[in-house]
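Taking the form predicted on its own, here's one chain by itself in structure tokens.
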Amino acid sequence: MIIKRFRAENFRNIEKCDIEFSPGVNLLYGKNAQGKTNVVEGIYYFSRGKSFRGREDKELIRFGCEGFRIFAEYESDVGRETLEYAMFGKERLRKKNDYKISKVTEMIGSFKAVLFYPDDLGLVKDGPEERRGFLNVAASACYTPYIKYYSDYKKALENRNCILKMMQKGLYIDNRELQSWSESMAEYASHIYLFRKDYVSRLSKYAGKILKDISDGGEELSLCYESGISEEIEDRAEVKAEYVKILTSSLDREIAAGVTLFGPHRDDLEIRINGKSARSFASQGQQRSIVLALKLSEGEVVKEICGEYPVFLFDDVLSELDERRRQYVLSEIGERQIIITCCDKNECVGFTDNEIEVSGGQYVSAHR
């Protein structure tokens, strides 16, 4: 998967936009606060849906503006697409290849990327909610199914844990309401985790590899998807029927707690290096090196699930590896497309094919 071509106006703090793409390495450079990864975020709704830096889309018009509009056109390997989105007031248009579409799960799944910026960092060492959030992007562009499950696992999450805080102040709630929701939420989680755990496989094996190739054979990473089923069991019906199980057993824990303490809302995924969880002992470069594995191998389980690869987006990342991790980004490149975003461009001095200024929201391009 290739983008050709992003256009934006009155998105964050760019007036309006062309800027075109070349296969290979984009380098987009320049001062900090100038319009960056505003051309990032962009791309990155399309695959997404929403932001990765604001809750709420009116946080991306410009100062001043009524609304925005961004635009992408991509090759995929069914040939020329384009995605629109535009917002005015509470408006929205989305247009996928020139119709009109209504849900933004009709966009979702269409147009592919990895994104690896800053925050991404905390993958390790944070909580598991970041590790959660990880699974959950990268199962639902692969798995086309998954987001409708999470949505309603979620759902059902919400109204299961309302009965619960009721049952905490001692309110009376018929039985069977309750089973009704743990029978939906066990019905959900099966499927959500069936995604999970055949993602975290595949995941692990590229990941296994790429840090094996980063450390020159000198560190071993493994992943393990942690929930309250256990691993031999694969069959859905099984796995809806431990759920239940483990809702039903667990019930007065839950009243107590006034929530749902088990499902995939609480899981986890293990990360080890060597053998030992690298929460607790990676070190600060082992943790970018981990990072940075997981993130290229997101990349490959997309292009093994979906037959290609999705597009790169490495937003002000390259400062934060050192000389021999940035190497191994840009010369395994293969048929990859990155756009990278920097302050200074000689961090990617013979590797790009298209270098663009950015200045104030203005975009200069120098195609190689």
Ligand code: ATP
Given for the second form:
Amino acid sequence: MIIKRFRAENFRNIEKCDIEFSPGVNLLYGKNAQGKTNVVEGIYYFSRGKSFRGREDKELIRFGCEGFRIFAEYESDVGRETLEYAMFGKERLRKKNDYKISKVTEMIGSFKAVLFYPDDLGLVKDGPEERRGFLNVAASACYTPYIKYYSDYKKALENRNCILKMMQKGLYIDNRELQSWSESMAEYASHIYLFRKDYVSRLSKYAGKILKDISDGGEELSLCYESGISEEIEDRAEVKAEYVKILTSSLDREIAAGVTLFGPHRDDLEIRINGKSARSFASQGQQRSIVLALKLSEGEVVKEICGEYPVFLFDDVLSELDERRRQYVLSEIGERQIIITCCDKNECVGFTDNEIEVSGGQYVSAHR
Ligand code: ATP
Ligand code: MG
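Here we have the form predicted on its own; I need the corresponding form predicted in complex with adenosine-5'-triphosphate.
Below is the whole assembly, all chains and molecules, this chain first.
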């Protein structure tokens, strides 16, 4: 997948821009606070259907304006495609190939991108929530029904927690109500579990090899999806039955806690390096290598499942990598498409196909 053009109007600090990208390595460079990440944010919006930093779309509107518009033209296996999103007050306009679409879920899924930004560097050391977030984003890009199952799961979980809280306070609850939410949770959880399990086994295949390539000592990486469900169970109905069993057997503890203690919202992705927990033992350099390996593998899994490589968006992370890893990224992914942001363009010397200077929300390509 290759993004050819990105246009924006009144988006963050961009009054108006029209940027053309090349296949290969595209570099957006410039001083701090000029609008490099803003472009990455705009492009990635089409992949996730929301911003990766703002909580609300209205934060994306240029200060003093009433709405914004973003547009992307890209080439996929299907041919040339376009996506457009605009908001003005309460109005939302979404278009795919010039036809209006009503739901954000119809927008996501066509344009594939993998984002790597500085917050990701905490993936190894941070808490399980970060790794669940990684799994959710990555799995939703690969399995279309994932988002729906996950949001249904969250709703069921909220309702079940509400009932547990009431029971904790000694209020009378009809047991059938709790059972019905447990049943729904188990149903959605079984789908989420199987998607995540499949995803992690694919990811692990690539990540191990990439880490070996980029690490000095040929380090061994292993990934394990931790869920409390026995690994041998593969049949969905059996996975669901297992969740029902766990939820029933832990009810007393859950009433005491007032929350649901088991399920995909508590899972983790265990990362081991040379047989030891990376969270506890990986050095700074090892953590960076592991996250880089995970991000590159995320792209490989998209290719494996969806048939083509995503666009790689590397925001401000190149300077965090040492020379050897930087070169690996630039030469290995350079054959696909990558958009990199950094302050110092010398970091990419000799590798770029397109250099765009960014200053005050203006973008000037060296090719023009
Ligand atoms: P750095 O190198 O520090 O990461 P950057 O070039 O990536 O910088 P951006 O994050 O793209 O910078 O932000 C550029 C500018 O956009 C910042 O000065 C920020 O304050 C400004 N900005 C953010 N949101 C808005 C908005 N809604 N309206 C106008 N300007 C905004
Ligand atoms: Mg930035």
